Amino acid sequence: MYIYKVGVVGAGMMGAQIAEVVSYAGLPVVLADINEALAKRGLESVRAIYQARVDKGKMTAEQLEEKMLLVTASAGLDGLNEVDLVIEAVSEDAKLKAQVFHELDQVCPRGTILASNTSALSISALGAATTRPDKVLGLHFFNPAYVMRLVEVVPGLATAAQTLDDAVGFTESIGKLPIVVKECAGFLVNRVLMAYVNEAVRALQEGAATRQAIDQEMVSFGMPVGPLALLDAVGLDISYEVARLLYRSYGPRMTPAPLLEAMLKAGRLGVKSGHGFYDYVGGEEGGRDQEMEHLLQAVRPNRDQGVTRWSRSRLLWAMTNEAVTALQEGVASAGDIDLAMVAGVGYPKDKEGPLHFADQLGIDQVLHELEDFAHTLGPRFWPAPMLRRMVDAGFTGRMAGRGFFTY
């Protein structure tokens, strides 16, 4: 089925960005919210994205106006009665999203595909809120949607094969890179990324390294931004909720670092509150963030136990181990996992993704370091069973000619 017209529900930041992406590709889009004021505010957000293109000389003012003619605002969902695809982008609240899907099911034509931009919630549960679960799936865009190419396409238990094919075709038609991901908590990217950033918080909490040392080390590895600065940018409230959801699904290895909750209670939400792991309002006295130091002292383990060892491998192998676990579960192929981590979070292109990087260093070496971390830091580093099977079979990576990939 060709998508001729698209609806977006939720005219906030992500909804406006998705509407801009769709209209930029030449498709008409209806941007809906609960009232006219919010819908029109979303329309102005779309215009602002286009205006930034004009300011950079990437399009003309005339082209801006042509693109804006493709975007209309709707107060409520009634304006979505003629669309072929709806992308829901409301707040990350399961009950709210289910209610939206229930209402969309009543408003939209029977052939309309209903998609959610959720980053972690159950697609199958959203499908169950409708009478057309075969037409429901996830389309997870990454922020900012007008820059990031990756879109996770997530079928639910009842999603029809044709619906999945249509969604993949649509994603490609708007210039994005679709990766089909088996439904699971956090899908692929957020699940693997959270293992990485949560370990960074633990390293800071334990006194293994300073905030600056952790972030600078990962930037020197090739990440676009350090893990703690990334958490500040995303928002610690959002990150903590994702961490809790992953913990509920995957258990102790995904236990949120206590420091995350402590910072949340202290109102340090990151950039949006002016304070997170870093201070963004210039209030540090003599370069020292007194409140942050007090928080660290409160959650830091007993000094008699000694300070844990810092190594960027802690973060990298936490990420790789979760990627291997996802591979074992059939969440995505090895190639798609690496592509998603490069396109979705900026894993260094020269290292090609966590599984390629493991092949480069040697899977036997990765297994050895994970076993050492499991012994010294805890069972969250327990190696994925697939790693040991591969080492026992001689599939140790590039030097052996076989690993996660064939060389």
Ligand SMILES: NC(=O)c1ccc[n+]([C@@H]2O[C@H](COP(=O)([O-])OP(=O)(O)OC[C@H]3O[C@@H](n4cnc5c(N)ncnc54)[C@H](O)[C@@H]3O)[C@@H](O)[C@H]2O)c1
The other form holds:
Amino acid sequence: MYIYKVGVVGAGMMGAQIAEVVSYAGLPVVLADINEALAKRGLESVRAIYQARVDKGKMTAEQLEEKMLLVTASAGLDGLNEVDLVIEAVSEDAKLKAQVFHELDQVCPRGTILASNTSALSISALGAATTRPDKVLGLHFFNPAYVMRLVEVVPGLATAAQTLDDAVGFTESIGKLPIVVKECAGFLVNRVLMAYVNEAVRALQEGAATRQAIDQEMVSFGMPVGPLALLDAVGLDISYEVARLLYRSYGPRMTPAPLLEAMLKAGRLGVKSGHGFYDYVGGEEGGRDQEMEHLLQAVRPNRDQGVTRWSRSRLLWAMTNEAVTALQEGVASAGDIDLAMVAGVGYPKDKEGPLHFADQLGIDQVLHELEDFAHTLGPRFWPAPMLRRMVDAGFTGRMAGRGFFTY
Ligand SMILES: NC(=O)c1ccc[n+]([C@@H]2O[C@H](COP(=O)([O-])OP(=O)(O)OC[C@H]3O[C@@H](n4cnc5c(N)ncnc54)[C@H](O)[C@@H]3O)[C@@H](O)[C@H]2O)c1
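Output block for the form predicted together with this ligand, input the form predicted on its own:
And the full complex, kicking off with our chain again.
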């Protein structure tokens, strides 16, 4: 099926970004929200994204107006009665989304594909809220959608193969990089990323290193931003919610670091509240730095246990171990996992992703370090069974000519 006209429901931050991406690719898009004022506000957000391109000299004011002709606002869902694809981007609330899918099912033509941009909710459950679960799937864009190329394409239990093909073709046609991901909590990227950022919070909580040292070391490894600064940017409220969802699905190894909850309770939500792991008002060493120290003292394990050891491998192998677990489960191929982590979270390009990097270092070495961490830091580091199988069979990475990839 050729997807031409697109609808976006929810004209908030992500909805406006997605509408910009679709119109930039030359396709008409209807941007819908609860009422006219909100839909028009969304239209203005789309214009602002284009305006920033004009200001940077990347497009002309005339081109901006041409693109804006492709975007129309709709109060309510009625304007979506002749689109080929709807991308839902309303607030992350399971009940609200199910209701929106139920209504879309009534408004849209039978052939329309209904996609959700949800970060963590069940695609299969959204499909079940319609009479066309075969035409429902996840299209998970990353923020900011006009910069980030990756889109996770997530079929639910009842999604038809044709729907998946159509959605992949559409995603490519708007200049994005689609990665098909088997449905699981956090999909691929947020799940693997959370193992890494949560370990950073644990390292801080356990006194292994300072905030600055943790972030600086990961930036020097090649990450675009340190894990604690990243949490501040995303918002600790949203991050904690995702962490809880992952814990519910994967159990103890994904237990949210207690410091995360303590910070949430103290109202330190990150950039949006002015304070998170860092202070964003009144300078870096602002008055609430002391509060951070008190929080740390309150959640640190008792003094007899001492501080835990810092090493950047602690964070890197937490991420790799989750990536291998996802690989074992068939969530995505090894190549797609690496591509997704490079395109979705900025894993350093020269290292080609967590699985390539493990191959480069040696799977036997990664296994050995994980075993050590499992004994010294806790069972959350228990190595994914696939790692041991690989080592036993001589799949130890680049040096051996075979690991996650063949060399
Ligand atoms: N913020 C991110 O970084 C990010 C990244 C990837 C995915 N997502 C996902 O994208 C979705 C939207 O997130 P956001 O940050 O843009 O939220 P947002 O709060 O900025 O926007 C949500 C919009 O939905 C509208 N809305 C609510 N109920 C509606 C209804 N019944 N009909 C039409 N519109 C309705 C609201 O008025 C609001 O404009 C969520 O599912 C979120 O998990 C967010």
